[in-house]
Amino acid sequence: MSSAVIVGAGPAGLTAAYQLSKFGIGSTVLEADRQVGGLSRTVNYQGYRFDIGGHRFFTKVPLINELWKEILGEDFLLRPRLSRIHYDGHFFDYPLKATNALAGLGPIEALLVGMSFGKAKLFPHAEETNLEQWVANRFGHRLYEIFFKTYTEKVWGIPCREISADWAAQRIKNLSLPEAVRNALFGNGSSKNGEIITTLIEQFNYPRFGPGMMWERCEELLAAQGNATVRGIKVEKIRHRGGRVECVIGRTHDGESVEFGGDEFVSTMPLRSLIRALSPAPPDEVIEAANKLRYRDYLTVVLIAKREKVFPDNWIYIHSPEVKMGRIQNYKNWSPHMVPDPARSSLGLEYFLWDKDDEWNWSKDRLVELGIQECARIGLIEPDEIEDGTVVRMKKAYPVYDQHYQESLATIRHYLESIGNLQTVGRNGLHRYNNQDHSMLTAVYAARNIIGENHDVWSVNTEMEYHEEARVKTAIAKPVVSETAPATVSTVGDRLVPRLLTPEELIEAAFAKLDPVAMGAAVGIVAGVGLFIATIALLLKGGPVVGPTLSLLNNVLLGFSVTLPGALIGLVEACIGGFMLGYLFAWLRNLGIDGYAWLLQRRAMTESQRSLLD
């Protein structure tokens, strides 16, 4: 019977071992730390449990959801979600709610955001190579600076112009300002393109005692089947010859060198470390490519507060530039079992750093004091409420998507393809900012490859939807119209099968529907700003009678006049009126297209029935 050696006991590594055990293949999992779970571990301090960041168990992949439930059973809880953004002394609901956003930004700022969005639609960046260009094109530059720039640069430690647009495309590709406004005004169940968008963002699954519980239980299940997880083994060398790995050599915490052999090898190590460990060493260009890969380090300051309830959120994004922390977790709100005393709360203050930063090497006491000061500064706690605290550091927590990482990955991937029995999976194994479920799916693919299937682990989360909304088709199966109709694909289980386009889809492909919110916003902004500029121009021109023709608009726009106050009134009313007209036009056009599709559908059904009778 073949055997596998798996480097790393995080979600990807343990999932690979668990999946292989179902195929009757034994494995040995090597973990450098004294605790399993990787970034998804749970740390216990004085009975208070906390994550290395927050780890929701949310997925659109049914197989992964089944694995979670299979491993954890009744300890897999369903929990409510609440998260907000803190910026400029205000808390903004996330996802966006119109009244809350308006109250936080104020009407003038909200108007400026709308104008900035209109400008982005009229004069977008010609290229989208970096995150700033990608976000500004979709949200406008002003909203980018408020809700994206500060937080993103806290997380990555580099300017947004140096972050590849790939990161935005992967993490926020389904978001848009019109969609956010639509959800804020009409709720998250709006029908769009024949689909009902059912948001799943309001709840998630979570282990009773934190995410580490999942992987500790997985380790126990593997051990019961004779598959060992060896902790405290840091892999230093991966010996290969003739296109195959022969063994892995590691070192214990006591300095002892140990060797592990097998038939198949799966690595979740950071790619940079993996390339450096290969023996013999790869070509110079591969080593150079690996050395260019960068990783963002992570540090969390845990504070124990003498308060039963601090804030209602699971976590809060801290966009305020006056503090260093990027996010704050309230572990008690993830699961009440995370704290031993219901009269206390434990908070996790997340700092994103490089290991060369001064703060990385600060003492525990100094970091705890920083955390207390920053929490008090934004009004979350009083300093005398904190009775204890600790610090946990995690190196190489986040692979960095800079402007050069793709080129480096292509070189590394091409070389690794020459080693037949070695696969890399997981976040660091693929240098991809995957969520836990996607990391697990890469491990499932790798395990299935070992038994002879053919899956591309690098394809996971490149074309998959990331965001937390499920799109459910409202129509029942539709009849095929013509054998010559263009084909697309549908999902059946986990397979893709071809199908023919329906009349509605053919029309939608030929006549793209208009987004009523976007159309309304564009028309409203153009009308309002255009009227405002025209009025101000006439005022600056002056004369005995200023703008007699333009003044006729006061018959339509109540309160409008060719004066400065009248210009402001006209700006607001023209924006509102333009929005309504643009929205109505787009809605009527879409209705006409839907009606035409319905007529074609009826005609196709009639033809189908006639053929059947013949």
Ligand SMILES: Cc1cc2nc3c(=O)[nH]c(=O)nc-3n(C[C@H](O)[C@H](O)[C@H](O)COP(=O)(O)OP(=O)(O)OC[C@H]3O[C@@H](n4cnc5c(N)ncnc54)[C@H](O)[C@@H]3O)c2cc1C
Second form
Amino acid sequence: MSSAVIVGAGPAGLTAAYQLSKFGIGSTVLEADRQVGGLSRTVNYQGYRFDIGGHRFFTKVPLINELWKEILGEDFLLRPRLSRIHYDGHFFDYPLKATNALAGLGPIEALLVGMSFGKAKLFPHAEETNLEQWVANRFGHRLYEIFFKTYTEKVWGIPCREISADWAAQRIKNLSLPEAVRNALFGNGSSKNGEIITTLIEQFNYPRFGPGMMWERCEELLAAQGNATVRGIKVEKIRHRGGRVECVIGRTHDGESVEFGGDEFVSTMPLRSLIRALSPAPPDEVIEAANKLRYRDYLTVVLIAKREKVFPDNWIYIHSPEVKMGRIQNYKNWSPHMVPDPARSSLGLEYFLWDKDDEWNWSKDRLVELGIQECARIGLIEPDEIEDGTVVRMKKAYPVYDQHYQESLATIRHYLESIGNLQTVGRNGLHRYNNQDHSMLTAVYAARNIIGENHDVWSVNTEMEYHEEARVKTAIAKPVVSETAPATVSTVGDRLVPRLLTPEELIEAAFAKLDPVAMGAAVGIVAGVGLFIATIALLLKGGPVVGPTLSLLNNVLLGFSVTLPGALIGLVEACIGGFMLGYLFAWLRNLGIDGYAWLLQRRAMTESQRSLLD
Ligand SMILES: Cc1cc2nc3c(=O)[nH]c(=O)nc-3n(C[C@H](O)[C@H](O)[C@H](O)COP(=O)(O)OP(=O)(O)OC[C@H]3O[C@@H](n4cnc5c(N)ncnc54)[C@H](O)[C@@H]3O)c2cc1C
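Alongside the form predicted on its own that was just displayed, please also present the structure of the form predicted together with this ligand.
The next block holds the full complex; its first chain is the one shown before.
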């Protein structure tokens, strides 16, 4: 039976081990840190728990949702989401809402925003290669400046002009327009076996004691099956020969060197470090490509406040340029179990930095002081309400999508394909801005590849999520997306798979349009022929006064009477009148549906914006 060595005990590494154990393959997970969970860990400071940033658990991939539930059971809570933008002393709803945004911006700025939006629609950037062009084309330049530029540049530390448009496209894609329309039409979330798969994130799942709980539990489950996670081993060398890895060599915190051999190797370490660790070293161009990959570092200042409620949001985006912090988390709003004392709150101030920046090397006390001053400056809390604080630094938190990264990835990927029993997965492992779900999905695929399947881990989070979803649902012979939403089929390779409908197709499927001419003709014929038959029937019946009630119709039908010529006039006029009424009815109904569809699309577009800042 083969055995695997997995580098890194973050979500991807532990998922790979967990999935392999299901296939009966044992593994050893090597973790450089003293704690598991990677970027998705939970840190405990004096009983106050906090994340590296606040980790929502949401996914469109059912199998990942199943894994989370399987690992955590009833400790996987469903929590409400509230997150706003702070800018220029105001709080703005996020996604932006017109009335709230107008009130916050004031009439003059709102007018300028409107004009700039109009200009973007009339004269869009012809090219959409960078983030600035991508956002400005969709929202107008002025709105881009206010709501995207400052924050995005705080996060990435480079001008939006240097950030690839892929980044925005990938974020938006996470919550696609069709999905949002489907939700508006058929309800929030798709239901499978009676359970809700939440797709739109007004609510999200969160472990009772933070995301680290998921990964500590996973480590326990692995240990119970005899799969070790070894903490405190930093893999420094990966020895390979003849297209196969033979072993990895790690160093303990005491400086001792330890070797681990196996049949299969899965790495979640950052791609740049992986390439540098390979022995013998790859060709120069591969090392050069790896050296070009960049990462944004991250630091969080946690403040313990003597206040039960500070703000109602889970987090607030801080766009205001006068402070350095980019976002602020309120952890007790994520889960009340994150604080040991309900009379207090713990706030996580997020700073996005390069490790070369001065602030990165500031002392804990100086950073805590900076955090207190910045919170006071934007009016969130008074300095004397803070009774304690700490700092956690996390290197390589964000793989940077600059204008060169794709070229570098292509070179690295091509080289790595020459090493048969080594797979690289996860966020930094693939240099992809993946959340936990996609980091985990790549790990699931790597495990499946080990048992002989053939998945391309690099394509996860492009088209793959849908195919995976389709595959699972097809297997249980159910519709692709949900039991309530319609789908159609398309081909992927030589397979027929259900595909998601576009917003227009969805609306069309939900409310078929009426053909005004057909409707007019139908109503006209029924009215004309009906009146003709009724008139003839009364004539045949005869009597002293023939059809006194029907005769009243001559008030609206010119020249109508209950006679043979009158029946013919009534036939023609009722046909024409009925046609006009039927036509008008169908036209008005279609207009109403178009208006509703437009509202749905707008709502869906607003929902999609959410992914851009998250
Ligand atoms: C601020 C922030 C907010 C986020 N918010 C969310 C969110 O709301 N929802 C969500 O789903 N995701 C979120 N994410 C993304 C999520 O954290 C990642 O997708 C996920 O942690 C990636 O898992 P991974 O295992 O690929 O990598 P990591 O979490 O980076 O884990 C890699 C592990 O490998 C170890 N390692 C690295 N090198 C070596 C080595 N040489 N030897 C041994 N061990 C090594 C590291 O110590 C680490 O433990 C967020 C990320 C950040 C930075």
